[in-house]
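Heads up, the chain below is alone and in the form predicted alone; it's given as C-alpha cells.
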Amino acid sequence: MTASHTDRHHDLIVVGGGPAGMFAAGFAARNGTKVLLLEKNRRCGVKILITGKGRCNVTNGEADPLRFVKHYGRNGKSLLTALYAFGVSDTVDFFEQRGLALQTERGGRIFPASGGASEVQKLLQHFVKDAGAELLTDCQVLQLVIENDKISAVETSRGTFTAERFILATGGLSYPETGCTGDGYLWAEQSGHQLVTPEAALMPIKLAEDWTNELLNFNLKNVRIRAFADGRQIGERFGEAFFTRAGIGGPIILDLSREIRDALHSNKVTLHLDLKPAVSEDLFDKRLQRELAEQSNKNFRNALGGLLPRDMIPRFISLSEIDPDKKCHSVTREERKTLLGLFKDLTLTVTGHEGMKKAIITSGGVSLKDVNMRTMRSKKVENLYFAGEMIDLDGPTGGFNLQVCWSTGYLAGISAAQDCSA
C-alpha cells in the first residue's frame, strides 16, 4: 500500500527500508499502529539482495543468547534484551512459517534452502504490506524537524510527514551503491547523539602481490590465516577465503578484517597462509620428500599435481624459484623447504583494505550510551527509536549481523507501537 499524497499524519514513521525497518514497520503495524516506512530506493532490501553472495545467511544457529553475544565483543552484551524478545529460532519461524525453508550450513550458517536473497527481500515486503503498513519508496528524507526536543515531522523529497514516533533505521556506509549513504548518522549527530566514528568492517584485503589475480577461480578451502602487526600476532582464523583482484577476501579474511584495519594504521601486516593446517610441519615434509621422490624421474612442473589443484601449480612453481625443468631426484634440500615454507607459510604482505565500497557491514555508529537498548529509544530524543547496522554493534559474518536487525528492529517497532497506545 502506498502512502496517498493527502495522508500526512501517522503514529509512527520509520526512515530506512532495510532488514531492520521493514521489520520495525511490520511488527510496529501488526500490533494496531498507524505506520508509515519511507525507502529512498524504488524499492525496499536493496542491500539484501547481494548479502551472502545473493544467498542471504539469515542468522546464526547458535540459538544461546548469551553465548550468541559473546561474538559481538565488548558491546555483545548490549543486545541480549533484544535477542531475548527476538532470537534465533523466532528469526527462524518467521521465515519458514511464511513458506521459506532454511537450511543450516557449516559454521551454524542459516540459509534459505532455496532462492536465496531475493526470496528473502520479496517475503519481507509482503511482511510489510500484510502487516497494514504504508509504504513510501523512491522518498528521500531531507531532514528531520525539532521542536521542544521532539521530532515533530520528517521533510522529504515527496513532502512533509508528521508522526508521534520515529525510528530510524538508515543503515550504516557500507556498500553506498545500496543507498546506505550515512544519512542517519548526521541526524542523529543534529539531534545531540554521540558517534563512534563509523568504519569499513568485513571487508577484503588487499596485497602487495600482483599474482593473485591468476588464481580467482580457485577457492582456499579449510586453511589457517595468521596475521602479524611488526612480527606480533594479531589474529587467526580457520576456515574459506580466496584470492581477488587486488588481494584476499572471503570468510575468515573478513572475520580478520577489523584487526587488520586498526593495525595497518601503525604497523607492517602481513598474513601467513597455511594450506596443510592438519599436517604438521614435519610430517608434510615428509609427504613432499615422498611425493619427489615417486616422481624422481619427473619434471618438477609435474611434480605437484597430488598436493595442489591445477590452477594452482605454475604460480608455486614460480613462487618456488625452482627450475619447473629441473628432475624431481635433483631438487636440493634447501630447494624442498623452500616449498614446504608455502604450503605451510606463505607470507602475504598487506597493504590496505578494499573500504566501505566492499565491506559487508559499518562498525561504529550511534553510540550506545544514548540508546535504551531494552527498548530502542533514544535517551536524548523522547520521541525516536533507533535499529539495525547504524547502531554501534557488529559482529562477524555468519548471520550475526543481520541477526542485529531482526532483533533490534522487532523490538524497536513493538515498543514504540507501545508508547503510541499509551
Ligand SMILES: Cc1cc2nc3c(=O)[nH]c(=O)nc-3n(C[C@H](O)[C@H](O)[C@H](O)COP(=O)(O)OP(=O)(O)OC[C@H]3O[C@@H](n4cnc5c(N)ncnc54)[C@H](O)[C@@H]3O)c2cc1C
Second form
Amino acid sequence: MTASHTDRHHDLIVVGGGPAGMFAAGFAARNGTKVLLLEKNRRCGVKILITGKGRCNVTNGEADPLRFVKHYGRNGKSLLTALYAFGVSDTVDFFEQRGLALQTERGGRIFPASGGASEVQKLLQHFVKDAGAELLTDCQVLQLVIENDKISAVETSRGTFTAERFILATGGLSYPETGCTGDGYLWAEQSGHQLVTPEAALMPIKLAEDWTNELLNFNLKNVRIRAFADGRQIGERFGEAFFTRAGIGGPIILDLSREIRDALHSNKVTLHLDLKPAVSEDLFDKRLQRELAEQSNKNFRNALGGLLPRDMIPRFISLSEIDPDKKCHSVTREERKTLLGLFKDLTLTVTGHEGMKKAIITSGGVSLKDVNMRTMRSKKVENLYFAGEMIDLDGPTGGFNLQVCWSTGYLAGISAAQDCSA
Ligand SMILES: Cc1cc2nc3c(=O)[nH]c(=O)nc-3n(C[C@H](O)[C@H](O)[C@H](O)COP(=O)(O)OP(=O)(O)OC[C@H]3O[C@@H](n4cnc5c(N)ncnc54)[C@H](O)[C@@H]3O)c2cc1C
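Provide the structure of the form predicted in complex with the named molecule, given the form predicted alone shown above.
Once more the chain from above appears, this time first in line as the rest of the complex follows.
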C-alpha cells in the first residue's frame, strides 16, 4: 500500500513488522481496532527467513508454563501472564489451523513439518492482512512525537501518522542487515524507560586455534563441552557443535556463549571438548590400546579410521605430534596419553565472540521494571506498549525466543485494542 492511500490517523500504530509486531497488529485488528503496521523493510519478517537455518524453530514443546519460564533465567517469571494468555499449544494451534503442520524434534524443538521459515513468514503476512490491519512497508519510523507525556504521532520516512496508542516491536541489534538497528531502544530511553545494556547473546565463539577453518561446518555430534575461566568451570553443555572460520559455533556453543561472554575479562578462557563422552577415560584408553595393537604394523596415519571421521584425522595427527609414518606398535605410552587427551579433553583457547553480526538474539533491552507484564503496557507512557526481542527477556536456542514474540505480541495487541475501545 502506498503512503498516500493510507489514512493518517489510526486507533493503534505498531512499529516493526517482525514476528512480535505482526502478531500484535493482527490480534489487535481482529477485535475491530483500526491498526497500522509500519515496517522499514520492503517486506515484513525478514529475520524470520533466517531462523532455524531456514526451517524456523517456531516454539518448544515444553508446554508447562512454570517449567518453560525457567529457560529465561531470572526474568523468566515475568513472562508467565503472557504465556498463560498465549502459550505453546496456542502457537501450535495458530499455525496448524492456518494449514502449516508442525512437528516436534529433538529437545522439544517444534518446526514446520515441511517447508520452513518462508512459509511461516507468508502465513504471518496473510494473518495481518486477513485480520484487517493496514500494512505500510518501506516506511522507516524516524521518531516518536511525545506531547503531554503521551505519544501522539510517529514521524516516518513517509510522513507523519497519528494514533491513540502505539506498540513498539522493533527487535534488538543482532543481524543488523535484517533491519534490526536498535531504534526502539533509543525511543524507549528518550521516553523515560530504563534500558538494560543490550548485548550480543547466542553467538559463535572465536578461538586462537587457526585450524578450525579446515573443518568448516564439520558436525561434532553428541559431544560434551565445558568452558573454564582462569581454571574455574563456568558452564557445560552436551549436544552438537561445529567449527567455523573463526572458531566454533552450533547449538551448544550458542547456549554457552553468555557464560563465555561474561567471563571474557578473565585472563584465560578455554573450552574443553570431550569427543567421546559416553565412555570413561580409562575405557577409552583401553580402546586406543586395542586399536593400536590390532593395527600394529600399519603406519600411525592409517590407524584412526575407526575412531574419527576421515576429515578430522589429519588435524588430529598433527595435534598429537606423533610421526604419521611411525608404525603403530612403536607409539609410546606418552604419545598414546596425548592422543587420549585430544579425544577426551581437546582444549581450545577463547579469544572473543562474533558479536551482534552473528548473534541470534540481543540480551538486555527495555527494563521489565518499566513494563506492566500483565498487559505489556509501559509504566512510564500511558499509551505505549512493548513486544518481542526489544524487552529484557531472552532464552536459549530451541524456539524459546520466538515464543516470547508470540506471547508478548499477542498480549500487547489485545491489551492495546481493549484500551482503545475502553
Ligand atoms: C540467525 C538467526 C536464527 C534464529 N533462529 C531462531 C529460531 O529458530 N527460533 C527462535 O525462537 N528464535 C530464533 N531466532 C531469534 C528470533 O529471530 C528473534 O527472537 C525474533 O525475530 C525477534 O522478533 P521481533 O519481532 O521482536 O523482532 P525482529 O524480528 O527483529 O523484527 C523487528 C522489525 O522491526 C523493524 N524495524 C526496526 N526499526 C524500525 C523502524 N525504525 N521503523 C520501522 N520498522 C523498524 C525491522 O525491520 C524488523 O522487521 C533467530 C535469530 C537469528 C538472527
